[in-house]
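Only one chain is included here, represented as structure tokens and corresponding to the form predicted alone.
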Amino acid sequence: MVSAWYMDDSDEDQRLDHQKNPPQPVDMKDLVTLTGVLYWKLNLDSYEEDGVLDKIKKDRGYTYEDVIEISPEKLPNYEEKLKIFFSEHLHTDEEIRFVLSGSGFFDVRDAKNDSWIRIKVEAGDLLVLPAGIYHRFTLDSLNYIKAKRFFVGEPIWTPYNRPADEMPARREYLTSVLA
């Protein structure tokens, strides 16, 4: 099951949990309110037949998908790519990931106070980051994740590094979350 918490300010290895002391967990209802991030837990043994993923894809208009596998052995230029994924950025489209195996962290900004919230994802977790949200991704200490990526139409994966506050996607995001 996905879990989330406010992060500490440590510069230690990005693949560590970075829990505050004492921990400040964020429950999933609050995560939606604070960030607009959506979450589903899918059954890995039956998602291809049970229709849950198909309904989500249809309801949200996802028409294209692929699979990404991130590990030192599977991803060319692994260390460089991990640095790129961990740079704070936004996209003009949703970022959708369904974890098939492994685990990692999505860090998202709380829209109200601009603090980092770390979301741990594991096999079976489907996460939707809204367009315009500042975020970043890293693996955890296991250094492995395999995930399906979904897109509306052909994939457009252009990151816009912070600051990108004047972009329409960012303004629309803030209006929707802060309303």
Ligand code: KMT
The other form holds:
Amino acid sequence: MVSAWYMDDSDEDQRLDHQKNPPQPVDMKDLVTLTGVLYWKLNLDSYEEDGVLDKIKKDRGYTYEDVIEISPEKLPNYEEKLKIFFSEHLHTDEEIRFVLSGSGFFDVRDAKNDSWIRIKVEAGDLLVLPAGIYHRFTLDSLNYIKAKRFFVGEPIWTPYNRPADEMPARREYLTSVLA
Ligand code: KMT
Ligand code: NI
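So that was the form predicted alone. Now I'd like the form predicted in complex with this ligand, please.
Everything in the complex follows now, all chains and molecules, and the chain you saw is the first one.
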């Protein structure tokens, strides 16, 4: 099960949990209303046949998919890529990740008060970050994740680093989440 919490403000290693003291968890219902993030838990033993992923792909129009594996050995330019992933940014389309193995953290901004919410993802978690949400990604201290990436049409992975407040994707995101 995915779990989420408001982050502390320490500059320590990004791979640590960064829980507040005392912890301030965010439940899934609040995560949806605060950020517009969508979440499903899929069965890793049956997702290829059970139709759950197929239905999500069909409903949301995902036509492209590939696999990304992040580890010092598997990802070319690992250090550089991790820096890019961890710079606060947005995209003009959804960022869709289905974790096949390993784990990591997606940090997203709460749209109302701009605080960081850290979402821990593990094998079986399917996360959809809406277009226009400010976010970043890091591995945790286990240093490994493998995930499927989906996209509607030809993929565009371009990150727009913050500030990108004037972009239509950003304005539309805020309108839909704050409505
Ligand atoms: C991204 O865009 O941040 C990534 O693809 C890295 C995370 S994938 C589990
Ligand atoms: Ni991104």
